[in-house]
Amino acid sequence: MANSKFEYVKQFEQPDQLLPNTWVVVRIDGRGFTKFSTKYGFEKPNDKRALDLMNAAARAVMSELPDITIAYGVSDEYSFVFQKSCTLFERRASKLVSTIVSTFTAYYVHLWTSYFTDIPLSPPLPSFDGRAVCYPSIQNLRDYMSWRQVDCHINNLYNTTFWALIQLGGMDATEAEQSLKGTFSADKNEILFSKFHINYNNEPEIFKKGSVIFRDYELVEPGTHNVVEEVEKMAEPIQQSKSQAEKDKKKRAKAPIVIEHLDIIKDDFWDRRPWLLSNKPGQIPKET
């Protein structure tokens, strides 16, 4: 590239490298989605079409970026977890975040008509923002994922009760908010059951647990892999040969990407899927 007197402006660019040997989580959120959901008449407290659209866009992102090992979504947010050994874009925060945000937004707009067949998009169009956070240990990463799922449950129980008071109980928003002020989970469950005969336990799992997306390999028996000990004791990721890296890439490409609504707080989910933390692909499920 030719030098010029204007090239000095490059000095204003600041490094934004993410910490090496950590799990990187890129979390995106819808911008102004309260107004957006009102504009397009999203059902309250949950719109299955909107959640399915979010999941479809997130699944498309995972298909394009094999370095993503797992993603978790609820409402208008999604968290994408990159492998600990990921070197994508040399782990630069700005490039990683901008790639996830732009790819997700593009697929969200592209897939809109598949889920909202009779409501065309119009400006202002949907958009998302994002941030990247490094988590150095498996416990940190799992606690982050647990936090998001607990948050999903707390918010959904509140919203389910709030909208039941409005839609079935005839209250306005202010009255419903006052009725729920200072209540605990047990109180909200009691309100739903005693006043509206709604058993919260019977609500769809997607509403209560959110959505988990990952590459699906054969499950293993709990206790046969001590992934935590193996991963945590490594000072730095093992450098793979080009041939092994290419084999792993092909295995990831062949693995089906599934969308589930599971408990990711308990150990069983992680123990049976050691590939989520080991950075090593598992066994491709045998075709039946």
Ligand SMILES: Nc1nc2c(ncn2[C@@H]2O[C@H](COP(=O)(O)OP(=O)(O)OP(=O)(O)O)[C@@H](O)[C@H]2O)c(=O)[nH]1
The other form holds:
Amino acid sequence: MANSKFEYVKQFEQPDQLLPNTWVVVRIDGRGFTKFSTKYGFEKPNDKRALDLMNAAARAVMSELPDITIAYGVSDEYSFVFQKSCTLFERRASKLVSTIVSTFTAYYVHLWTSYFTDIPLSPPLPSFDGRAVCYPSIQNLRDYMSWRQVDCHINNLYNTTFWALIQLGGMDATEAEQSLKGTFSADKNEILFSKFHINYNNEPEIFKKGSVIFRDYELVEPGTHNVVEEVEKMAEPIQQSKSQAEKDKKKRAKAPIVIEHLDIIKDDFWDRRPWLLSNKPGQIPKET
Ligand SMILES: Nc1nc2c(ncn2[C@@H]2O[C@H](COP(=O)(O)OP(=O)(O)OP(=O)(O)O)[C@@H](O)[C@H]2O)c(=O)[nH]1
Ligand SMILES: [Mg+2]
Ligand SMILES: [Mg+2]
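Which structure goes with the form predicted together with this ligand, now that we have seen the form predicted on its own?
Full assembly next; the chain just shown is listed first.
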């Protein structure tokens, strides 16, 4: 068919392919959730229903996009990690980000009533922004994940102490803020324990560590570097045939998706699940 005279406008489209052979992280974040959480009466500092809903929406995203290897969520944000060899949408940033954002938002709204049974959603409806960043090394990717989990810890310790001072200590927000000014982690732990008999270590893991979602295979004993057969089958060489890629994709799609609240800063989590980072079977990648 002949091109129309309007076809030239396609030339205005900008390429936005992400760097090949890098881990692509798409992070989404709730828009104006300070206001949104007040409107729906989220419990302070953490609302388990809200976190479970975020996790359910993220799990749905992962099951629809088998190229995502792991996701980490805290508060109103979620980071989705695409495997290094991912070629989905030719790695076009706008397609990857918009697909994640819209799929996540659609599920967040769809699943809302399962978690907030007594408060129906009304406009303005929840929305999320998103961005994509490429990380070229395992160290960079792990540092990114660690950054988010450290953020979770710092914010949660602050918020837990802040709200204890208000809810249990009778302070107003200004007084609570004032008494936390210049304090270190140890001071906040001490305030919680001495004033309110709260041992921060006993707070729920989901609040302290956030949530990590991944495809589950058999765990590998730390230090053995002995990857189970299932992992060997799904692990990919850098260059692989299309049919093999399809097979691996199907395998990933079938693997159970689990939600945990684990330490993802230390080596142990990654050492025991080499398939999360490895393209090569039978070895845990180590590089800088
Ligand atoms: N009470 C309560 N609030 C929450 C919870 N999770 C998230 N929030 C709120 O969501 C906010 C998320 O922070 P941000 O993403 O930095 O701020 P935002 O208001 O969403 O603003 P933008 O992201 O810039 O649009 C927190 O500051 C809280 O006010 C929760 O479990 N309980
Ligand atoms: Mg936000
Ligand atoms: Mg946020």
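C-alpha atoms forming the largest set that superposes within 1.5 Å between two forms make up the rigid core. Positions refer to the first chain, counted from 1. Keep in mind that this is a model prediction, so the values were computed, not measured.
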| query | finding |
| --- | --- |
| Per-residue CA shift, residue 9 (Å; core superposed between the two forms) | 2.8 |
